[in-house]
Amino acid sequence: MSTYAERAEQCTNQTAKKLLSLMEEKKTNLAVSPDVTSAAELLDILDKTGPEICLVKTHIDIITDFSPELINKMVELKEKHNFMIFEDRKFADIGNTVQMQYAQGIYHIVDWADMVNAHAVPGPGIIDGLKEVGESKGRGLILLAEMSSEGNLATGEYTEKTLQMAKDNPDFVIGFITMKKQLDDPNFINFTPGVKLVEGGDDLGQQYNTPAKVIGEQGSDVIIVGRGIYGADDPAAEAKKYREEGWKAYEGRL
């Protein structure tokens, strides 16, 4: 099993290389997903958890008081604490439409998000559309290969075709939203949502797995934690726990 640093050296995709190197440098495979609705809450959580994370996963369109200043402050915190930004936009339209959603509108996602994600349902044109505006800015794309919600349709043939689309676009696709490791290729990073320190689920069908299971048993690379951190009384302390558990599972896997 290769280390994150060894994989970074083998990477041809610069976004993947940067993330893997950062993970090794900070000794963290934790991504925080603060699904809060105010700019102040988002920035507060990022400042508190920033030292523990490699990545923040944002949903910028749920912020009720969004302004360009929020982006400026997020980027400042990114530079202060050395993490990357993943906008969980889940693009799912034809190439021309997603290209405009990525680059235009009020969010201008391509200008500040190191990586975004997309469903493979529309076919390879969605990758082409995003790549046209993202590649020149050094961005990366994550494809949804699997999901953590009960009864989801991202299984079987859908997953197989998604993996093939990634293999056809290694210059832009950096990995997968998935429950487990998908491909034995250093360029592709596996990101797993639905992680808590104890297994279980919520009443809306979300299924939770532990860092030990996700990293150690299922071979994923990055744990994505939402409510377990931002819903805690002390998000900084809780993020530290998740970082330590995720890194321990990674070292045990090696």
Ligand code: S5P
The other form holds:
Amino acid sequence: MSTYAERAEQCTNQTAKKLLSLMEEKKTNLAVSPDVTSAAELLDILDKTGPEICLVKTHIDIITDFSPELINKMVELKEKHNFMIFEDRKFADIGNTVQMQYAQGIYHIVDWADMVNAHAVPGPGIIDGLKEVGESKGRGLILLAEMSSEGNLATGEYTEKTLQMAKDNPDFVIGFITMKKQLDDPNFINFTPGVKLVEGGDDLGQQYNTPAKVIGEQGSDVIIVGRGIYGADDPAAEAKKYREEGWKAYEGRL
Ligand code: S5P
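Pass me the form predicted in complex with the named molecule as well; I've looked at the form predicted alone already.
The next block holds the full complex; its first chain is the one shown before.
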């Protein structure tokens, strides 16, 4: 299996290249998902876990006291700790609408998020719409090929068609939300949510696998951890544990 550094060389998209290089350089395949609702809490978790992560995944629309100042501060932390930003917007509409959701409104996501994700359900027009706005800024798009929640519909033919949409747009699509490695193509990065140090789930259908399983056995590239880190008493120490587990599993599979 290729190293993150080797894959960075082969990528066409500059955001994918940057992420893979950063992962190798910082020796981390951990993305933190601080799904908290206040700006201060978000910034606090990000400052504490920043040294351990390659990426932060945000849900900007759950912040109750959002202001553009939050974005400035997040970008300051990004520079301080050297990580990238993924806004988990899960676009799911026609191309014309998602373009506006991506660039306009109060969040202006395209201006600060290195990458965003989208569902494939509307068909390729969703990629075309996002690409028209994001490509010139060097942004990357992640498609949801699979989901972590019980009973989800992103399986079989749906997943296959999603992968095909990515193959048709290798300049803008940088990878997948998926439970396992998809495609034998070094261009695409596999991002896996639903990760905890012990397997299990929550009472709303979330299902958890361990870093060892996700990276080591299933061949994914990036672990996305929410409650496992921000729900801990010491998020910094917990992030360090996930980072070590994730990296050990990566080295083990090389
Ligand atoms: O299939 C998915 C896709 C995503 S992006 N399942 C997920 O759980 N996610 C996101 O990952 C979800 O929106 C949340 O932000 C995070 C998982 O959080 P946790 O607290 O369960 O680790």
